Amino acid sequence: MLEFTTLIPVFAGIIAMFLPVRLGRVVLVVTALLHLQMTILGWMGKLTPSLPGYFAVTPEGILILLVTSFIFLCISVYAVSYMSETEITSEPIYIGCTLFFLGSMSMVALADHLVVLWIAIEATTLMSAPLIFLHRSKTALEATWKYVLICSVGLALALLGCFFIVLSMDIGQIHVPITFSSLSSVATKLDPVWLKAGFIFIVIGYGTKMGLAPMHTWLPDAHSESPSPASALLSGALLNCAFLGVYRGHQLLFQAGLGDYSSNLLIGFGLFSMLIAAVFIYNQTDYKRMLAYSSIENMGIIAFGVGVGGLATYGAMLHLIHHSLLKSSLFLSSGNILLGYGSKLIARTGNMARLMPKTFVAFFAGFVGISGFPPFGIFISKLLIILGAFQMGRHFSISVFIFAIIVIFAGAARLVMKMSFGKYEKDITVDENLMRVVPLYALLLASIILSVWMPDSLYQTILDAISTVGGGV
């Protein structure tokens, strides 16, 4: 029964709420472990969904599954030796609603029925606004309003959009469940005006959670403040869950004929938020808001490969893996620099080359992979992406989505140059930590194995996801 990749957590979540705090750490870590074994089980078809009206296994669903189950485990590694060092002023409160949210994004990436998934995108909100507000200042309490409110506006105009594809099943006289794969056997018969109604709503409200310009607002100020293991899940595993919803309705649009509707309306949101990202990137002032431009840059290169289709469709794959990995580390990174320098401000870091050598390496080799350069895998999946978007005779679109990473990368180059070399004449306030430094080498190895090695049943998942849509290599 593979909805216990949602109950557990869930159950471990509320018994974690009522331990001691030492017991509760390893109720987390015992968890996130029983999770990844369950997802691999899932995956190899061992467990599948027992109310399948539902709940279903997807290549694109459990690709996603595997993903957040993995850096889970090195952020839930990270997070016990991170807690012990940081004034966190309810631990329980703060386990317990981790757990909750990975039983939400679980219930995300399983979720068949229309509304089943509407619901667990919503959840992934509630259960995560806790994260946001765990300090308890006055620019958490912003921070996390901003991101219910603008989140659930957002949420609630993706659920007008479901309602406009139940429309397009009502107008065709077609009877079958609201579910993506009842809804793709007859997508040819559903009325083509409410689809693609329907998946503007779609696109405009999960693609407010997934941090798509100008929808994007909420995302640099709530990764600005939650604690830096719930940034690395924010930014790595709740973006994805949210283009999931995004990319489900693409699936519909394309076995409807309506491939060409949704693809330009995703390449123009993917251009437009890399440019967004490419003016706020530059004069930054503090870094986990860097990385959170960032996060709203990468979603961006998602959305435009998956709109150009093709071979640019196996590279968004590609990105949103790697992305995930490398984007994680970044902000377990961002955690160890905020405990050694006590700011978030760029300016009150610098000389952390010697300073913290082990959090430098992985937080400049984290810069270097998200920027684009070998040997980590972003380095490919950018390469698919121009290849494929040249493929397609998309000049002018792959033009702007050159000139957008270009810029990203000076602006980023400079903060990150600064923070590394940068002259700083005290000492850090905390000495690093092998449990904070080894999920950060973790995640940055399996983005580097996985760009010179990939197993053959991962990459059938993949190619199995991208050909719903029109996708191969």
Contents of the next structure:
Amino acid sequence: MLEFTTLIPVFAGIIAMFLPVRLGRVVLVVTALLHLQMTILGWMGKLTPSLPGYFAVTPEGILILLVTSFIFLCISVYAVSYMSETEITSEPIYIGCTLFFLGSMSMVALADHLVVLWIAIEATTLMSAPLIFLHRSKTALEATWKYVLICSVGLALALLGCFFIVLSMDIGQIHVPITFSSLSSVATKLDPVWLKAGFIFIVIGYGTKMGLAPMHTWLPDAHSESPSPASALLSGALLNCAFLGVYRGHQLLFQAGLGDYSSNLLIGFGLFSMLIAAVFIYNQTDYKRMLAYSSIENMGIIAFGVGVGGLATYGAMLHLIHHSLLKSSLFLSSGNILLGYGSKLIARTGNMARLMPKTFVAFFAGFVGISGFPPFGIFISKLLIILGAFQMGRHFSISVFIFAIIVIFAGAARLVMKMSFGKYEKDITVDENLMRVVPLYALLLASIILSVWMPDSLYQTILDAISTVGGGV
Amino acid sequence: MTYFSDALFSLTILSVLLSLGSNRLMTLVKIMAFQGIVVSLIPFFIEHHNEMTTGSIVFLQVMLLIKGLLIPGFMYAAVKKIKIQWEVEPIIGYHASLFAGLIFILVAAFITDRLQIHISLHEEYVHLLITAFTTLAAGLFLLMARRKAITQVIGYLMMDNGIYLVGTAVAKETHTQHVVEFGVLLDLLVCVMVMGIILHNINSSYDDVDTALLAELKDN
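The form predicted together with the partner chain is what I need now, so please give it after the form predicted alone.
Below, the chain from earlier opens the complete complex, with every other chain and molecule after it.
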């Protein structure tokens, strides 16, 4: 009954909407703990889905579910303290919607049926929209509107992609259930033209949700306008789920012998996203937007790594884990910074090293990690992607890749230095507090631990996940 | 039957062209109601769908109810609420939009013709696919070419109708598989957006939902 990872958050969410706020916060954390336990049971193979035609445990799915579950726990602990510090009138709605959001993301991670996956991704859109609109300001409205409209167009195109894949089955005279697991066994018999057409629409559709340029335009607005725990969740968990949709399409094409075609598409989108992120990070004035563009960059890196294949795909999967850990930690620190300085503009912050030392350490360490320095895992993953690309002889694209990460590092470093050591005369408004600092360190620590000690089961799961798209060590 | 379905296709295309050329929001809503009814009727009159099961008949009625009554009703309420009648200053003018609509028809016909190389379609399906692609493209176009939130939602609805038609055209054997039916969830998104417009207007003092006003978030 691994479906409980979806059902329990949904029920808890409904209950939390009617409970008093204090009790609702308890429900939030307890559900997060329960979810993590169930996910670990699923990881160990003790729990299996009871609706095999619609849900399945796949290595990449369970990997993403575990990452989601872990960061959700950290974020919900943080959110309890963050919410009591900010005056949000509709906190029950926040608690309910984050839980629904968790439920829909678990559904994405476990979905095996083409349409169930699509429904689950649509559900994530609907459930996360209220989170973005939580502050009820004019800019929050704008961000929510853009998010819903752009992602809905993406979803509509993804559904069209699903139709085309079903059509490719009809033309190939195949009668199997439309699940990814059964399609992969008959992939070579599918009609290649319609399969390719379907994949393009799926990449555009789910890529919109994942934040691949040029469909990324909702992402910086949504991430900067939503309250920080929600931004952390969007960036650390939602983008991975959308990536899973793209990845499943890529798997199908690879098994149908069209791997080159889908790889090139992914590499193209990946590099373009990185370049766009580089352009917009360089002169950024808002630190949450800076982090949002960094998410676009990292999604680009993951798409690139998956597209290159071989060792780089292994790197991409590692990158996905570490990006979630580090980026959600960074967004949570940005929440502390926002509480302390009362502004999202970099120009109105400064001297963080002295004013907010604990947050400063977490923020700076997160920045060091996300830029690809040891001891954090992104160092390893970027290195593996670069090595893998050289092995595959993709010299031109890897030079674009390296150029983009250098520009992004240079641009972001300047801004982070300003925030950390720049001048700031006034005092901060809200002090740090233990509950808003521990989750940041927990996430960072997880990344450090995973980069020096990789559990065998994790290693094996990643290898299983990437073997279907021609990846391997 | 072919005669009748062709009439429905041309009515759909007519509604698409009308919506591209009209600037009164109330008229647009009425056109969308008309289009919704026609689009949800089309599967009734397509030859391969003659062997209808009870389930599919119920579903078609539900579609008729949603596309023809529920969503236009919602939009009607929204237009009443926001008290604006005209789409002012579209990003792309009405004549240009109409011209674009005509070009979409040509492109859709061209694409469908190219598709024939891979699958031999019944003549009826060729016409259906042309209609579907035209509606889809015009919807996307309307979404991008207009400023008002409600008009963008109308564009999205039109795109959704187009996808429903593409689904109807490609789903020859998928009736046991139930894929097209889930297109109804896109209508759910439309409803959510319209609800957003209505609720937002109640909650705040803006008297105008103009997406041009929603332009504070950008990068320099």
